[in-house]
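Read the single chain below, which is given as structure tokens and is the form predicted alone.
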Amino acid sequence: MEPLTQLTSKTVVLPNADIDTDQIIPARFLTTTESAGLGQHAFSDWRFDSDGSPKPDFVLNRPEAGGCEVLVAGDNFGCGSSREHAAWALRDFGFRAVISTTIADIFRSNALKNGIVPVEVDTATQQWLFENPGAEVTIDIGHRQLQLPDGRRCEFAIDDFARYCLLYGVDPLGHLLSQEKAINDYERAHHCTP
């Protein structure tokens, strides 16, 4: 995982509430244990007609959505099943952050483990983002702040260890392995013989 200290991107807005993990990545695409390639199936039932052709009116199919790394969503984003594939699909699609008033706990955990920043904001900020799709925002992980184009800064909560992993580009296993010498030193110092 590459380090992520700050992200500046235009937003794409999907204001639906209760977007669950089956909508993010339908179950029929869960036949893989690889994250690469799942982005093509993100929001598949919303993005494509039954014949596989893109729906031109769906926001993620519009040209202005290209390159947007920040998804602004309705309340209760990522609810539903615990499938990590949802985070994989969003990351592979190109999203690095999701902004909502509420983000489901399991999705939040999966997102952080895959380098996606879950940003919870108040209703007024969410509404401003809904009304200004394509706004360029900056997410500062170090300072736990979302900066809007008008200069307003909104603080958001992020777990200290998850923040550390994002800032230094390590996942929990990578962090544990980096502590191998300290673990071995501790074990030698506290070794008990029967």
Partner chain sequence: MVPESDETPAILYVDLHLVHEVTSPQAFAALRNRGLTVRRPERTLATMDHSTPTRADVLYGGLPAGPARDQINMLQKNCRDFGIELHDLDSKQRGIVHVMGPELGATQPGSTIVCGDSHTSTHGAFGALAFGIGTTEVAHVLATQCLLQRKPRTLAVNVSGRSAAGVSAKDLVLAIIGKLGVGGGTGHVIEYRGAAIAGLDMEQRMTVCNMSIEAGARAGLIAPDDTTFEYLAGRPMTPTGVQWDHALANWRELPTEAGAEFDREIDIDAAALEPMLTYGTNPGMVLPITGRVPQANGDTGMRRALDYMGLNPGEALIGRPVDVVFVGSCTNGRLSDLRDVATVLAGRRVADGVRMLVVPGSQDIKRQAESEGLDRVFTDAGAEWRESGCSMCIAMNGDRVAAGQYAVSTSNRNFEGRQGAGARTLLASPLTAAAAAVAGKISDPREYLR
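Residue numbers count along the first chain shown, from 1. Superpose the two forms; the largest set of C-alphas matching within 1.5 Å is the rigid core. Predicted model only: the values in this text are computed from it and were never measured. Compared with the form predicted in complex with its partner chain:
Once the cores line up, the CA of L177 ends up 2 angstroms or more apart between the two forms.
Structure of the form predicted in complex with its partner chain (previous: the form predicted alone):
Partners and other molecules have been left off, which leaves just the chain.
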């Protein structure tokens, strides 16, 4: 994974609360055995009519959404399933960060493993972002800060290990593999060997 220390982008706003993983990527696209290329199906039922034509008024289809790497969403973003396809689809679509007041557990974990920064903010900050779509924000992972164009700086929480992995492009599997001795010892002590 490429290191990610700081991200500056305009925002696109999708103010719906409880956006679930079935909206981010509908189940009919999960028959793929690849993780690449899912961006074309991101928010498919919201982006396209049943005949496949794009809905011109949907925010992600508007020209100003082009190139936006930061998605601002309503409360409880990413609820629902463990399907990592949701994170793959968002990343492939071009998003590198999601801002909401709350981000669902498994989605958060999946996002971090795919270089998408989950940023939880207070309601007032979320409201400001809703009212100022297209605002250029900076997400500083090293300083755990969201910087708004009016100069405000909002702290956000990010797990130390996840932050380290983002900053240095570290794959957490490498960390687990380095624990070989501890795993062997545990298995011996707990009779886990076949």
